[in-house]
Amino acid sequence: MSTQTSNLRPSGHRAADFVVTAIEGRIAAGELADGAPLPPERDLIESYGVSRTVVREAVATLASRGLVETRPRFRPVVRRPGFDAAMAAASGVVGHLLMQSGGVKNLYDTRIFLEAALVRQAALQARKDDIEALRRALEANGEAIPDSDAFYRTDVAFHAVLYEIPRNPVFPAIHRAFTGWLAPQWTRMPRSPERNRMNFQRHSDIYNAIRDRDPDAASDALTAHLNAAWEYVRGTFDEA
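How about this chain only, in the form predicted on its own?
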């Protein structure tokens, strides 16, 4: 890019905003490819006619929007816009909201509402391969009962299948976001093989209702499962 680019910056716009907009455009156009590192900092300084401080502010903004991935001592890496990027961009705001009174419960209730709809849809429309994927996830969950860390991972994987069934890329991205946002509370929850066995049974109820094509039973089983989980986890943090 020409060093004359800086002359095109609209008067009155913050320099960092200009750099962010310019780099966003290059990412959207494919000029900066997904997975490729950003140009070196000194090249960005020269290309846009700005200071090192401005470039670093712009990169931080791009990272907050999920458009670049930053790591200490490495050049930022481009991430093309997608639903995961959109969820990542919201993480900072969600983190603040979760710190407010009732914030975790509000997010968790949103998860219940969405998953209840997903299991109803699954009971009505899931394909044979979807039900088989759910069966395999349930089987792995059952095998992990003695190991609470493995059980947590397979618990997440079981619910992830529910988000995959509609074949809409928005839902898996939402699930990954929910998992990340709620993980600080869920990983602090006391665990035991007995508790794992209870959760596995509730997963089995959800699976059986979907397999039997009973949307009401599926929704009821999912809601009962997540409501019970909430009652168990709420005592691990300050939440109404």
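Numbering follows the first chain given and starts at 1. Here the rigid core means the biggest group of C-alpha atoms that line up within 1.5 Å when the two forms are laid on top of each other. These figures come from a predicted structure and were not determined experimentally. Compared with the form predicted in complex with another copy of the chain:
Residue displacement note: residue 75 has its CA displaced by at least 2 Å between the two forms (rigid core superposed).
Superposition of the core reveals a Cα shift of less than 2 Å for residue 193 between the two forms.
If you fit the rigid core between the two forms, you'll see the Cα of residue 174 move by less than 2 angstroms.
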The other form holds:
Number of protein chains: 2
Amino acid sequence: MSTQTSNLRPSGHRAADFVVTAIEGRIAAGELADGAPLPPERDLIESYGVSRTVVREAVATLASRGLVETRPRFRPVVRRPGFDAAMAAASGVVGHLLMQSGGVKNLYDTRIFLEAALVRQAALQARKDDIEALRRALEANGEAIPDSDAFYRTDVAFHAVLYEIPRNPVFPAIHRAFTGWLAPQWTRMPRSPERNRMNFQRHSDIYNAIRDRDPDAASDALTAHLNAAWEYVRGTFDEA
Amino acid sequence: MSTQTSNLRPSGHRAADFVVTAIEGRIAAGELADGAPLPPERDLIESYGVSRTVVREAVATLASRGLVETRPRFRPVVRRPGFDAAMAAASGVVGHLLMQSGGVKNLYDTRIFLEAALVRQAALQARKDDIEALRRALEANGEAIPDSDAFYRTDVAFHAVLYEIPRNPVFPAIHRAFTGWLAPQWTRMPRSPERNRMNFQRHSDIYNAIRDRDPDAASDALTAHLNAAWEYVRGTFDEA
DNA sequence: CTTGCTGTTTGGTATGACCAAAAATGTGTA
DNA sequence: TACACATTTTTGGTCATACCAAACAGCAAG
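Output the structure of the form predicted in complex with another copy of the chain; the preceding block shows the form predicted on its own.
Full assembly next; the chain just shown is listed first.
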């Protein structure tokens, strides 16, 4: 007859979800600023009138959503989410997808598609400083031809410039996610200065097309570049 | 063979992470098939030699990664992750992003960009049955003009066809994610048969351009369509 | 075969305890 | 005073036990 627990939280829902949304609200409201540590679990117990079990479950949920960052035995740190956090949240699942048949191919095709559209757009409306940034990235890429490790970094940086041209923070986040997901495949590819030189040539083609304001040529060059890279690495997969 | 119960989990790591990866492996190996219920928590305790706290934390992590589906008081159900699961994992963060300044705009611009590229591609290489599917979707959309609710559904369905044309499962997943994220904004938009008729006209333009194999016209029609919709709803935001 | 009841299973939560590492505090020396 | 070192307190990670309520499985009655 007497209610055993006298809590101030709405019953019927899961207590953990209640705590999650409550903390989410405090983050969104700015009460818990970016970089600040989360209150100790034992404080949260008192604040929300729940058990430590619930608090820990809630913190784990927040962590997997990218709203807080947990390291073993450290206070969780609040992270105001950016588009990168969204990608990070998805990456756990994507890792599984990549191991399924055709998963890598589907993702890589998506990248080709998106990037081809990016260079087309870039050819149409890249600003002077965009093209200059692209030129510098290309130059650095060319100088790194003898060093395959440096070439990889400058390669990624070159493509990164393409994602920055629209000035929409979603695109750089997508690029970082792509490179992170596909890096394991890439590193299995044998590298050599000769291949670097070939890829640099492709990069030059893309740059020239954008500089010359030729969207079709830019799109074609990008597609050819990435498709060639795929053909080169496809042998390393056991897929039909 | 004999179930190895020699659970010597590496110390230094978190026990919960250990359990998570172990269950992930069982899912990836197919031992836990899609749709099957997860073993009871009390069984997992014995299997991995950890406390129930750890098991619950692990299950919560798996749930937030989209590998299992939990409903209150039901056995968690294993879900072989698809690209939709990846999007679902990201949606928690995206919800926060949408509330930040410019978040909706950035995401919507991304959608316009992607969809414009899709219709361009569709104009170039859509198959006969693709165009036929698009025509049927357009027809249904036209018939739903008087009913704003039905119009919204057929509107989404029309755009969905565009995402299916590349036959890459990533794109439909992206579409579902977009519509899910942006639906709250859309539903705030006042709807009327007149606006429906206008949107239907835009859809017709897109369809005609694809049917006529005119990539530029298709891309322009799509961009005009979505930009017009944005202009129509922007008044509902308190953004500069 | 269906319907309805009943005991069992199982997830959700609470409580208390212990450990180890981090953070905070105190202390002695230069 | 300033700084390095030792000690106490805090705090996250884990374990064990217990209880409740809803889902589930089995059985009896219709």
